[in-house]
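First, one chain by itself in structure tokens, the form predicted on its own.
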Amino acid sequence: MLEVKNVTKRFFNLVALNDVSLQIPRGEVVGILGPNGAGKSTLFKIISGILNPDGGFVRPIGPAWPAIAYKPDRLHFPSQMRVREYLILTSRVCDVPQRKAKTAVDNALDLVNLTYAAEKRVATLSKGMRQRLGLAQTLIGNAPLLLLDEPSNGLDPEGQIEIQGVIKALHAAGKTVLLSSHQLQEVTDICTQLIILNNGTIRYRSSMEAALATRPHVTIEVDRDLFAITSALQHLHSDITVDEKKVFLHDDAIALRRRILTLLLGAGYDVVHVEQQRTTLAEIYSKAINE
């Protein structure tokens, strides 16, 4: 749907994005993770056209630009307007025909569970209700690409689950979603693609399925072929496999790592590399931002 190519953005001496390239495929939910200051919001603003990059570009993959709806992390609304009144105004900005505006607003309010507050003034809304209003606003124009910056921020656990359900429904309806969040479980549950940003650069990218599908294992690599003790190693546990110079400890066999290392050293092998495969999003995230 969209390609971000070699995008750089500076604010005086601060490099917010540094040569960032990525693709937003049609029909995917792309999760953007990263600590505060990683460049997530800046990336969203450049994709939405609010900011211009200092280098690089954003372009459509295809003949035309898709309509884009953007919900920022920091929400600002006219406080004295009523919720429905404000969304009707939004529908005009989004070129929704006047005869369809009420239906579009009602549908958006229903999707985010805010119908009960339609006649409340924005000034009286809690932070969580404002998040729902911000999401409702992005739905008004029926844009095919949604940029959602921290959509669950400020919501209680029940509210977070509801918003996740909305995003899943939008995905099922064919929408493309770019989502930033600090909620690792939220990203795990609803995103199909994963990108981790830190200090303005991409530190990790993968499909969510590939990121989490790898069977947990530890790899121990030694300096020469293990043929002489392969049988002894495999006899220790059924979840141990050997391939030339590498020993793989799967699942419950991981607990035998120290014992295996002692055995290898005692047999005269030099251990040249030990690696534990990351299998949870929390582990993937921690490794990416600390490298």
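The term rigid core refers to the most C-alpha atoms you can superpose between the two forms while keeping them within 1.5 Å. Numbering follows the first chain given and starts at 1. Just so it is clear, the structure is predicted and the values come from calculations on it, not from any experiment. Compared with the form predicted in complex with the partner chain:
- Superposition of the core reveals a Cα shift of 2 Å or more for K245 between the two forms.
- Relative to the superposed rigid core, L264 undergoes a CA displacement of at least 2 Å between the two forms.
- For I61, a C-alpha deviation below 2 angstroms is recorded between the two forms after rigid-core alignment.
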Contents of the next structure:
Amino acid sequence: MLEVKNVTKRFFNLVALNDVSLQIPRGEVVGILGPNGAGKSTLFKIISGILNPDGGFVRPIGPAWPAIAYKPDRLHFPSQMRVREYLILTSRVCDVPQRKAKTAVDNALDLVNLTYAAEKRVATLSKGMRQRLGLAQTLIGNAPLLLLDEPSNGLDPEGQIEIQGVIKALHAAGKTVLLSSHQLQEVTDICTQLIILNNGTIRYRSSMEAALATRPHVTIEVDRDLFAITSALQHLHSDITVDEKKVFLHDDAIALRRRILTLLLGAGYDVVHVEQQRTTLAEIYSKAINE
Amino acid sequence: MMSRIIALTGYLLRNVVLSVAGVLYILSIIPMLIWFFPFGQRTPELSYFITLIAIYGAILIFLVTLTIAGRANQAASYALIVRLPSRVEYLVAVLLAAIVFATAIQTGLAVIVLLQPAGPEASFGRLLEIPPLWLSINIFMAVLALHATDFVMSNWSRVIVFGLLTILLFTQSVNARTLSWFSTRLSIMAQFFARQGMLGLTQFFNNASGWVTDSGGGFFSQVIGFIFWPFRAMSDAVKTGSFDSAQALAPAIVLLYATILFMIASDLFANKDLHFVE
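Form predicted on its own done, so how does the form predicted in complex with the partner chain look?
Once more the chain from above appears, this time first in line as the rest of the complex follows.
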């Protein structure tokens, strides 16, 4: 849907984005992870056209620019307006026909569970309600690409689950979503693509499926201390670590697992427990950030 | 496009009308009435009425544009701007809102003054001359005010636009004494370069000094006079009570200036990084 190519952005001496290239494929939910100051919001602002890149460009993959809806990370609304009035204004800016505007607003409010606050002034909304309103305004006008900068920030767990449900429903309806979050579980649950950004550069990119499928961990526990054969085990492969009664295999190859078990059994150990664990997003994130 | 601009204009208008600044702008009619058009006291001439309310309108619209642009320059607008096919639509809405609000207040003041029992007497034909005059000045001032705002300003644009305007206004007031001072400075520079043995520059500054003394005044007054002609023409026409065929073009030329300034403003706004106030 969109291609970001070699984008660089500087704020005086600070390089916020450095030669960032990525694609946002149609129909995918692309999750962007990264610590504060990694350049996530700057990337969102460049894609939405609020900021101009100092180098590189953003271009559509296809003949025309897709309509974009954007929820900024820091939410500001015209404080004197009521929730419904603000969404009606958004619908008019998005060229929603007047006769359909009310339905569009009602649907958006219903989806984010904010119907009860439709007549409240924006200034009186709680942080969680403002997050919902921020998401609701992106639903108006049927934009095919949604940029959601920290959509569930400030929401209680129930609210986070609701918002995740909305994003999943949008994905199912064929929308393309680019979202940033600090909540790894949220990204794991709803994103189909993963990008990890740190210090303005992309440190990791993969489909979520591939990211979580690769390199499962295996832990083999034996009946007594492994001190006697530690060096023999570590000679088998560099990805093997030993800790008292446990052998950790970070790269699960069946052949290697067999060799470890053969060595352990041959040395007279009893294997009491074998556990296979998938790589978690936290591990991927931690590794990408600390590299 | 028009429906989007109208929606945003309505939003910005509502934003300013419901603010303290908006109420103060509306209330500014009262001191105008008290000081310049006191009730019961006959307004001397129609030209006085037209000129005074034109000046009031020009100052008012400058301030109103600063206010509306300041309010448009807030982070609440990010989500709306992203939805627009062109950012310039938002700039047009800011300009329209300022023109509508300020012109409505100006018209309100004019109607109150005209309806006073001792208000100025004006034929329908003369009243018809007023809208192009006031409107062209209002639009020009609104666009000029846009360049003074952070909303439109990019890099050194504000310094360049208002610096140029200051130079034009300064040059307009150039007189024989100023030219003589300037000519002397050029002569001093010529002498300095002569002492350094730089004959080419010495010759250049000597020639420039001579040109300023002989024909500089005429040249400057012609160039600057041409630029400021529409404003002088409108002022003259209001004083004499009728527009001749050349003077009738003056509002159109002021609108041309406004168009050029707006094209610069829209180019700046379309290509700048938006750092709205949070």
